[in-house]
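Below you'll find only one chain, the form predicted on its own, shown as structure tokens.
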Amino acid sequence: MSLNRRDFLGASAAAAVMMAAPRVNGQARPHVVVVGGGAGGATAARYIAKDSKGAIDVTLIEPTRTYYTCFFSNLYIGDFRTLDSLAHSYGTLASEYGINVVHDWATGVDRDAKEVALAGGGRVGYDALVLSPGIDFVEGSVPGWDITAQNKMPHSYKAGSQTELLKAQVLSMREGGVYCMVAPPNPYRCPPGPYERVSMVAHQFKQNNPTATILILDPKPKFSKQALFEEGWQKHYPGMIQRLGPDFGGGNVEVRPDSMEVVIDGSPEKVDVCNVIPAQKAGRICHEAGLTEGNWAPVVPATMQSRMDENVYILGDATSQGDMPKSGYSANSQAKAAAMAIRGALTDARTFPPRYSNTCWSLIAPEDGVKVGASYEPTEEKIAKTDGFISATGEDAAQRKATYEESLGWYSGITSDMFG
């Protein structure tokens, strides 16, 4: 499968003529509130505008004014990326959509009473509500941390400001010294990321701490793309990275954040560099709204609707819906569906059965790119794939850098997807 801007595009825009236009039922134009403005709520809210014609009032509630992707985060981290490169604002969505955007917390949901209820005061009544609010942390996952140890061990899996102290801590590491990763269980937003951040930590270390080594603590027995991983890490950082899975304690970690120690089976051990990326669960909202079964949102799959209730639709990191990852392209997909089915029930708007897709892309070292993918297809119980695909080991050095440079093209062809 080979994917650049144009064609992201291209299909994003071909699925749009697929849809007819839209007649408004009853006198008031129907309105659409959209908590989240990332790859799955920005998606929705832009093809929900665009798509109805004015025929539907879109509000999207995000508190932050620029987004920043988690996609393409570990990339900056490697100094592939400029942070900036990787910040978008909601200005295209307002002055060319005429979505409402509002900076706000979302702090409940009346399902009764179909509202919002905001930080700042306000309530915004909905006919349709789409929350997309992607992961928050499982408390006590990973015993000694919290939320309020960020600062001296990043999880960074939020990008922005914790992914630029991450880079800091790499970058002012003591020559010769240790980071640590203490990887997350499954399910968790994207795969194959954390093993892409070692990637990219390594080259900063192959760079400029060339004795620095990196130790990773796993407790799952094995993750996304381990083959094409261990061979890239052989091949371009050997004798740096060290990865311990749940038989040799990987399962079994403490950390203490004041005294830079991570205990591994009961024995400590000095670290200069903790990033702990705890066990996730769906953004606190789906939990206080009631959608949640367990840490995730079920959803129904041909239409991203809630289980619990059919007026609200939920999107990317946050659902249980079978077997797409968790990611910015499985956001972006099943944000499509959703503002398909939306319009279907808010107006006479046609729908039609959708297909999602999702591609992973990682980069392990300068111009060596490698990708997993799958198609998708909705049945009564889940989301279900129907074929998927894989980078080899052993690829040359030329379909490594056009994997490489596929992944450029999809990156812009996603945001000007989600932002317009």
Ligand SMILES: Cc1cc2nc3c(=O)[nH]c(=O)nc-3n(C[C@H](O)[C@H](O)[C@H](O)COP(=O)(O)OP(=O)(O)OC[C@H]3O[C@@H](n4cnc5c(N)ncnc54)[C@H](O)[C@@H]3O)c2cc1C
The other form holds:
Amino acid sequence: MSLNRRDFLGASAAAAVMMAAPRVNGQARPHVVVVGGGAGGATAARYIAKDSKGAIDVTLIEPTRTYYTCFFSNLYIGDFRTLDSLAHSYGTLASEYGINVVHDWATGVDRDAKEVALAGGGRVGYDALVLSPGIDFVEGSVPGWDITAQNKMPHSYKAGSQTELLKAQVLSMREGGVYCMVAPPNPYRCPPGPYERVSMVAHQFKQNNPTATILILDPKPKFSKQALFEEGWQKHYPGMIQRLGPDFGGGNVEVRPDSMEVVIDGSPEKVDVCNVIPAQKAGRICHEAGLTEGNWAPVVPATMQSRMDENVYILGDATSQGDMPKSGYSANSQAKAAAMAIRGALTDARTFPPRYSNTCWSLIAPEDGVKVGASYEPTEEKIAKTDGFISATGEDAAQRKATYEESLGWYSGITSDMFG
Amino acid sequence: MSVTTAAGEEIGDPEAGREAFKECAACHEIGAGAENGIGPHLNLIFGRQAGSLEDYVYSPSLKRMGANGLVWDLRTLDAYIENPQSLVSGTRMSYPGMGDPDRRADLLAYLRKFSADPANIPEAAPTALPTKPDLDPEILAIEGDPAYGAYLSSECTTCHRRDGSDEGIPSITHWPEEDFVAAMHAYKQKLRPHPVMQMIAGRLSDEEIAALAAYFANPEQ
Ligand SMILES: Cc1cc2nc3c(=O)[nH]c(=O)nc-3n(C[C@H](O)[C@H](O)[C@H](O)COP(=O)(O)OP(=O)(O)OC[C@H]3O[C@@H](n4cnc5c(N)ncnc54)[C@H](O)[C@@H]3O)c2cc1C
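Now show me the form predicted in complex with the named molecule, since the one above was the form predicted on its own.
Following is the full complex, with the preceding chain placed first.
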């Protein structure tokens, strides 16, 4: 069976009797390498190992020993979660699923030799490669900001120490000070994320620093769940939050980390905390591997295979796939489709049409949760949205509380779906 | 080899729609820099409440329909373009209507390109039509197959815990199969209210619901 079977979706029920058997020609077990142990990569590694029942060897390459989820990191800023509760280890993936977890950086991919190079010097061969490295930032997208400024002006868009830093800055801000957020342009990781963060920062201020204000500088005319957020801000934090969209200079912003200034349409303003979320692009390894077009890595909608190399599958935030937002839920959903496609390509396992879906919950204030979600189907051109829903404005408190509680359940569901 | 795909259907052909738009272009602009003319500009029309652009003077009828809750989406735009008066009596859009449904579909596909992208604004309107699960007979023959249920269950376990714990989200393991099937059909028919479940159940075929029920009745096997 060749590895580049694109029509695996058709794997008929007749072929299906041959469940996850080793490759028919009796060679060594096929080997899948997964780069990145986040929402996409951990899920893919786990599902391939679990469902192939030992017929496929899986190696997961991830530099950090502890993965801090970005999802719910805003809730930590609002004191609704501890940092510890966002931390996950790879122990179960190694011990229960037999995944070879290598704590190292992938630095390059030799696609002809089918090998991944590691920062530590090793090389790992693969039959199929999964890349789920998340995002990196576009250099120069916010003039004055680069990675050396992230201690003064944190992005907190990769979770862990950056999130701790931003929270510490919020808590120690002077009374009546200004928290400024430079919001990112589309497309970026977690469309409602910056606005949920503003809600959580506002909640902190309401408790501890009620005369503080929040200034959002936004290059986008519209944002996700806008009506719901604006209604919530009006209700819970009246007068505290101001947003300047592109019509008012929100798209023409420069920062000066040394003097803690933001320059809006040419006029400088002093701020006390400045959360800069720059424009984003696929994680560096996708660019190194030559699998990007512009900022993102294009994929085949039904399988998540790279459009440029059918032996490579790319997941999550790094991809350009169509209508799915860059979310943990999306990455997890895409990982399952890819895991199935990979098993089909390498072992003759049964395969079925992919089922893509997404839901994003956001917390606006204590027990005031909202959600938006959709289902998707692949077309030739892209993963296309076919149906969806969103919380209504004016919902009663009981419903918002239930939505928040549901989000807690989702967190525990998706993290055990990723890490076992 | 038979090919079964759950491929969403394109709304129409946007290139053909560009041609069809010529009928509208005397009154409406669309695209970068589009402004209101005789009619309002059509950027970001999908998801927009009818009559809601601040700098355009609408007919009282259209304003009223907007206030009554008319939002432009695939269905309402299609009806309006087919025969404006049937949807909004008294509209100033003096257009006799476009009878050919395929031509309307192409036009809608073209208009859709100028509205928000769900990748950035998840609540934005769909960009494709769902295909009914069109299972070939071979897959239908595997009805109740727990292996198929196990695969389908991976969509459930993003939220529901496979180990049966319930925190905020109910447990779905070890249900009697009949109860499971009844509940899923109630969501599918929108009798039970939860929107996530309505959406998930809405695209499951009867066979798929049966397979899931069989799997979740005893997920440890
Ligand atoms: C503030 C905030 C709130 C959010 N809230 C939500 C939410 O409520 N719901 C939701 O669904 N999503 C949410 N998200 C989005 C979600 O976190 C991402 O969409 C998701 O993590 C993407 O998964 P991924 O696998 O693409 O990348 P990641 O989860 O970021 O994983 C990438 C992994 O790859 C590793 N890596 C990178 N490069 C290499 C390399 N060269 N070699 C080896 N390893 C590498 C990284 O260390 C990392 O662990 C939120 C994001 C933010 C920032």
